[in-house]
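Given next, in structure tokens, is a single chain: the form predicted on its own.
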Amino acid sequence: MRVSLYVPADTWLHRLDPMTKLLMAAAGVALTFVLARIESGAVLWAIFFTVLGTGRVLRQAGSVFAGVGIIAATFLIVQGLVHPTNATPLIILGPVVFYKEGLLIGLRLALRLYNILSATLVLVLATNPADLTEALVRRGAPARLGYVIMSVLQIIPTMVAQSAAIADAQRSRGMETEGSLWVRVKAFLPLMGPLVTSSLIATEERALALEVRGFGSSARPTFLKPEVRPPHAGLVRIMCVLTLAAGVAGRLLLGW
């Protein structure tokens, strides 16, 4: 059972140390809000697209992009219909009119959404949560903060796996979980009850296991293996800083 979204591979992106990938994600999210023009957002997304592709995690990222496509479409529809600055009709479908100004604003919002997702996926898909947690603790972060980060990165695949196992168990007992909307609604509570209960039990068991391993100790932990930083990590860090600086300068001087 997979307990994280991490995709193991041997690429330049996976070989980067976790702090470098964390810097990449932070710089990407910052640039998402710094850059205001649609063209700038499209270039930023193209950069992320290239990074994810060369890191061999583009297929997994594509599933996330497709999943939030309805949200991006909502941005376009709502802004194109009702934004206060709408003045220029662009698409007319009977009584429904989509305006140029609103569609451009919706496109900008959709690009921001995808850029934030891309920056996050660069870190999440190519970084083992245990390595990220260890890197943060090495730099003085509290162990509790590392545990929270690891739990957040693992909660989605863990819940998906548990819900699938519970659904299989309920179907083996004769319960219908697939079919019409009413059938799915009736199956919701029998599925959610065991899921919530098992999650609470797992949380208690995890807390006991952590205390047995000295999680609450105030002593500085030691680490089993030394931290490894590949030679190209320094160049990637410099490029992240320079790209962020160029984005800020371009926004202030050229209106990017």
Partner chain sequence: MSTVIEARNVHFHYTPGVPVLTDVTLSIGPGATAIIGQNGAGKSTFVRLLNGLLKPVSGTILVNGVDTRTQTVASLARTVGLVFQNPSDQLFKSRVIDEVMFGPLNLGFSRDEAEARAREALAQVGLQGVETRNPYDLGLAERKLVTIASVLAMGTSVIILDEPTIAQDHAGVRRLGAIVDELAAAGRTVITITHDMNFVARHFRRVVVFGQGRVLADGDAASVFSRPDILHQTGLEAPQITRLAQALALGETPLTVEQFVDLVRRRLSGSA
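Here the structure is a predicted model, which means the values were calculated and not measured. Heads up, when I say rigid core I mean the largest set of C-alphas that superpose within 1.5 Å between the two forms. Positions refer to the first chain, counted from 1. What changes on going to the form predicted together with the partner chain:
- Superposition of the core reveals a Cα shift of less than 2 Å for Thr54 between these two forms.
- Annotation for Glu227: C-alpha shift under 2 angstroms between these two forms, rigid core superposed.
- Superposition of the core reveals a Cα shift of less than 2 Å for Glu39 between these two forms.
Output the form predicted together with the partner chain next; the form predicted on its own has already been displayed.
Chain alone follows, minus partners and molecules.
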């Protein structure tokens, strides 16, 4: 069980430094809002498809896309049915009429959603969270914040393992955990109580252990791993900036 969705692999995308991927994601999100037309949104999504595909995380991205499909479908249905500019009936299913104007607006919203999602997935699926956190701490983000992010990613799985042990311990004392809703509700406290208290105890113990490892030190932190920027990062960064500039110019001059 892992909390992070990071998919380890060795592709051009994985080898990029976290800051370049952060720039890529930021440019993507900005473009989502800059670009107005459905066609431009579709082109942007195609670009992300290529990036995620060549980064070998398209399968994982696909499951996220499918999961969010219900939200996209809601956009289409609601806008298609009730958007105020609706005038041209497109699909008629008995009493239910979907209008062209609303459907297009819904489609644009859905594309925007998927583009923002894709931009985020570049970070989530193809960037080691440890590297991203460290890159941010290097640039002045508080080290304690970095610690919190990292430890949550790792410690939550251990809590899941512990909750299994707790369930075992309580069932061994004759507690029913399966069956009617009432049985499950009754089982909640005996299962959650130990998890919360033991997490609190573990937190205090871990706080002490961190303290004696110099965590509270006022010294400027140093880093075990040198920061590496692969040769192709510069090119990717330039492409990101150029694409963003082209998008802005296209929108302003050609109404993209």
